[in-house]
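Consider the single chain below, provided in structure tokens and representing the form predicted on its own.
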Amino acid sequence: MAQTTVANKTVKFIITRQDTPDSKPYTEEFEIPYRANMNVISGLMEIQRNPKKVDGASTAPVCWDSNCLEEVCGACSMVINGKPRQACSALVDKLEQPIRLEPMRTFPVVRDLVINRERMFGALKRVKAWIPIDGTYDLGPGPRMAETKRQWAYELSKCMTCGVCLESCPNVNDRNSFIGPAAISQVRLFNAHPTGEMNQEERLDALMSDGGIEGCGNSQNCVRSCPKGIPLTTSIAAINKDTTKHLFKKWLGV
């Protein structure tokens, strides 16, 4: 009995899909057939592979982004039953059905739930989340890093750049440039780095211009919803501190 209820079980999902970047968005409901530990990944794969609504209808195949599907690559991410997050974690068993999909809208939408992450990628370009080097010489062996330092620097160093953070965060929208929480704590990262530290003050220079760590509200959203719990907060609390100090120095000419 309990098997056969299984095998009659289904999921409904309910998904807000785009044609084109610009064209208005609008709903389509699915239902397929339940199995054991479903993930929103594999229910997209099943509507995949049979495009049809509820009603019966086809349709075309609903377009979204995954690659690891081990919550480290962040391609995956979607705004699930409200809340973004990375679809590959979200266990069917612990969602709300039906269960609703849609995409960031703090990023343009290219189409379906696949979005365009270039405003993420630039901020970090803005603020040269690299080491700076050009390859045409071995520099031999890095500097060491403290081990109380590489403990709280490894786990910045866990951003999957999913935008998650940006997309949580009420500052980061359209009608504004905040380079975002990412990006931020990004700059704490490599300013840390024995190597990276000295282009410190390019990036702080960066987080000091139109856009930059001034635009944090302080709503600590980003934090909350940030699937790696990386400390988001603590690194733009450090780097306000940062480019105070910075600020001042340039004052004086030190």
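Here the rigid core means the biggest group of C-alpha atoms that line up within 1.5 Å when the two forms are laid on top of each other. Numbering follows the first chain given and starts at 1. Fair warning: this is a prediction, and the values are worked out from it, not measured in the lab. What changes on going to the form predicted in complex with the partner chain:
Residue displacement note: Gly82 has its CA displaced by under 2 Å between these two forms (rigid core superposed). When two forms of a protein are overlaid on their rigid core, residues whose CA moves 2 Å or more are considered shifted, and Ala146 is not one of them between these two forms. Remark: with the core as the superposition reference, the CA shift of Ile133 between these two forms reaches 2 Å or more.
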Contents of the next structure:
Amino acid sequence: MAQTTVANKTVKFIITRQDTPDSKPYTEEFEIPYRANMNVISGLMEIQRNPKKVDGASTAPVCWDSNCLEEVCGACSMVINGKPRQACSALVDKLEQPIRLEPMRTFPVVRDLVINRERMFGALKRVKAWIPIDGTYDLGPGPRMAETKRQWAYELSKCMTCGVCLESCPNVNDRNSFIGPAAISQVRLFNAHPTGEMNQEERLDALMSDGGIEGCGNSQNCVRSCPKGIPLTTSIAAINKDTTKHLFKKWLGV
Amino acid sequence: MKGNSYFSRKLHSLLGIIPLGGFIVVHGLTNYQAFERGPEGFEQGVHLINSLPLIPLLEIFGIYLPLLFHGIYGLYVAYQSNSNTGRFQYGRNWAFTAQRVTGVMTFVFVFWHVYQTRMQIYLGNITHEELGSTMNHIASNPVYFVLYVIGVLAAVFHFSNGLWAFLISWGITIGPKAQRISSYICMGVFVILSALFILSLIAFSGDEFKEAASAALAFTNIG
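The form predicted on its own done, now the form predicted in complex with the partner chain:
What follows is the whole complex; the chain from before opens it.
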């Protein structure tokens, strides 16, 4: 391998670790050689290659989750220097050192930085975030979508279920059943689709039951934290409007 | 639909504005008569409210029950929230936490304030005409005055910020621009209502309200 390390320059990491889902978290410090254009993942890979703490003692390599390495899969979300974000797009040159890595504790911690985001996928199932087109015969082409609508709907489709919005939300916690911003925005996306629209009431009903949209407390951290710049608070307000209309329609029997 | 948290939360949001928000505005305007027109003006304001028809029903269904539901369910809402202003120091996140803190403060303050004023009338210790002098007793005590200013600011913040959130929760202000403009309007509401309440507290602490008590008594005796 080509020599890319810069003499004497190092990167410090303070990582919150946890051996099992129920065990107590603890922190360990690492100091690794600096290379140009490192991101947090390449730092973690370096620790994996040579799992020694800053005091020279050996330790188990740090576990993390990652996949696409280009901020589209959402797997490597973690809390980096206090802010939830993707480790792949967190460039070491742009981070203050020591770099503090913690798991997103809103979710169950599996091990070290690995979390279980199952509740988000469960939420997508609950609100039926898909377009049902299956039939026993060819249903033919669906209605067309206006280009202007497609353009803003595309922004919503960038959601990668990474969990950053849930981590930043003060109302997503053990005492609260709030579904979280991501699934609400997906309801807006699928209700905007000309075919998806045909089942819009089912999705609104899901958000109007326990642990639906009502848990939003308008702290608006989600929209500021979303790595994809999805207008989450606009989605929530738009779905608030739709659920309000749906509520009155149901009451009045329209 | 009934009994689910969507329904309770929506009712909580609605009651905060109608009738409670309406009540706090009317209350502020009535009190302000004390500053604008002195003891007579305030007494007229109290008289005007007491001359409304079906007062006990208005009080029970327009104030007490909505207040109890909004207050008690609100405590539960506050309990369900975390505060992460340390990690996310955005103005809106501060307002989120402040909304819960001022809600609890207002809950305590309203009970205390109702005990000192309306409850004393129920108990027969004072009459409606003596409310001015009761408020003079309270406002001329420096500790009570400060506590009242804090209580009033908490209540007015909770209402103004709650109004902003209400507009979102019911889907009236949707985009960021609409929400920004409504936040300016709500800030204006906060400033104006706070001024009304604080000016009336200052007016209540004046000597004319001490004297007004005896005058009012004389007036009712003649009447």
